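Consider the single chain below, provided in structure tokens and representing the form predicted alone.
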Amino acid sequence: MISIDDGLARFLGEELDEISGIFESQLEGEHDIINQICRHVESYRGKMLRPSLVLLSALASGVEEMSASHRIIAAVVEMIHMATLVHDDVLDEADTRRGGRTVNDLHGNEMAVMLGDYLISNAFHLCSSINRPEVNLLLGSTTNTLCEGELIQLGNRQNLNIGEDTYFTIVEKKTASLIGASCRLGAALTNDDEDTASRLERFGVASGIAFQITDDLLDLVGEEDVVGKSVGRDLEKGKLTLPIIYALGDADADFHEHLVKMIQSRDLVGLRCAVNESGAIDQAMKKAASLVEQAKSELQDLPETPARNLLAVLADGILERRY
């Protein structure tokens, strides 16, 4: 087990506090009703994975001192992520996020949709302040990709024939692309080493896909009071995730029919048991573990530093997620 440098942990804590301040300052305005709803969505931030990846990728790329641009872009990627969560809760009709009520549950879908749009517009307004057009272009491309992933997923709701390839296309676009971009930007804002930036981006993409697999598993087998958000929403909305795709793909005719009936009747408890007994949950976890190893292999040629070590630890931690 790699130990994490105490100095690095303190440094990250201090930097994340500064980034939180940038996030809050950008959203603070003259209208109380907007400020109130923005303060509520700040509770979604959790562990601030994407800003942490910006910082750690910068450190792994050899940054000597974190710049204002690093901190601003770390706040930007978190703002984009928050927007996707607000919109996802609308699409999924979710009522719980991180143990609290979602914006759409508190204020309705119209307010939630507009808040997500407001977060996106503020993210790009803030991004423009560093005067790096290439960063705007990369994040613009990434947000396009996020939307593509969501549209493909929406177009495949209720599709019981969705394959593994389509699932991975959705996951790479909808989740992994922003994680990969966070890693690339941390490196790109540090120096012009394209090889390091590409390695870190590939690390982020592979880690992001593994992260989404575990998130989908938690939605299937997790408990809401532990996970901290609504569970069973994928089934409710007709979204087939990897364990169910594996179970359907390996099933004989009778078991396939049994699975389809449970999916169509939204029988979460029965589906959990059947998919688990089929071995598909273990199969999905093995795929996530393989992706984590793939991600860590991208770090091997980088200089061994506390930041590189922590990136590897974060990747391993994906397989231990409970929330």
Given for the second form:
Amino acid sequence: MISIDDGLARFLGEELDEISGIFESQLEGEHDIINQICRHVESYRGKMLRPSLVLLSALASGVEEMSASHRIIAAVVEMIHMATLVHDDVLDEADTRRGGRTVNDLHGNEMAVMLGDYLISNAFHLCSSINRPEVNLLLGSTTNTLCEGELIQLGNRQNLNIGEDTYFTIVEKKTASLIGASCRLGAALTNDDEDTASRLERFGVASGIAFQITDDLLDLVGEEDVVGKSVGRDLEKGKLTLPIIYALGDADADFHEHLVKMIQSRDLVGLRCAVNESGAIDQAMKKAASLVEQAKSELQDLPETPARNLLAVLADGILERRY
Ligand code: FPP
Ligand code: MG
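Mind giving me the form predicted together with farnesyl diphosphate (FPP), seeing as the form predicted alone was just shown?
Starting with the chain above, the whole complex follows.
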């Protein structure tokens, strides 16, 4: 087991505090009504995974000193992520996130839609301040991609024949693209080493897909008070996730009919048991584990640094998620 380097943990903590300050001052304005709701969203910022990936990828690429651009882009990717969560909770009609109430639950859908727009607009405004058009282009293309992921997902609601390929297309676009871009940008803001930037991006994409698989497993088998967000939303919204796709794919005619009935009647407890007994939960976890291995293999040719080791630890941590 690799332990986390103390110096690196301290450094990351200090940097993340600074990035939180950039995030907050970008959103702070003269209107209390907006400030209050932005502060509520700031309470969703738990793990700061995406900013951490910008910083660790910069370190793994040999950065000597973190620049203002690294910190600003770390705040930008978190702001984009927050915008997507606020909109996602509207789509999923979710009432709980990070152990607190969602914006839509507290203030209604209209406020949540506008707040998501406000966050995305601020993210691109802040991004423009570093005056690097190629970074705006990459992030603009990433937000296009994650909207595509959500649109494809919406178009497949209630589709009982959705296959593994479509599931992975959705997940790569809606979740892994921003995680991959965070890694690429940490490297690209450090130097012109395209090979390292591509490796880190591939690390992020494979980890991001694994992350969403475990997220979907928690939605199926997790308990709301542990997970800290609404569970069972995928079934409620007719979104078929990997364990259910595997269970349907391997089922004989009777079991298939039984599964379909539980999906159609939104029987979360029954579906959870049946999918578990079919072995499909283990199968989905194995897929996540193989993606984590694939992600870590992308790090192999990078110089061995505490940052590279921590990236590998974070990837392994995906398989231990309980929230
Ligand atoms: C999480 O899904 C959702 C995403 C990672 C992406 C959501 C993207 C949008 C709603 C598009 C909005 C885009 C912009 C640019 C504002 P989930 O429901 O599986 O995750 P959860 O368990 O955290 O709710
Ligand atoms: Mg959701």
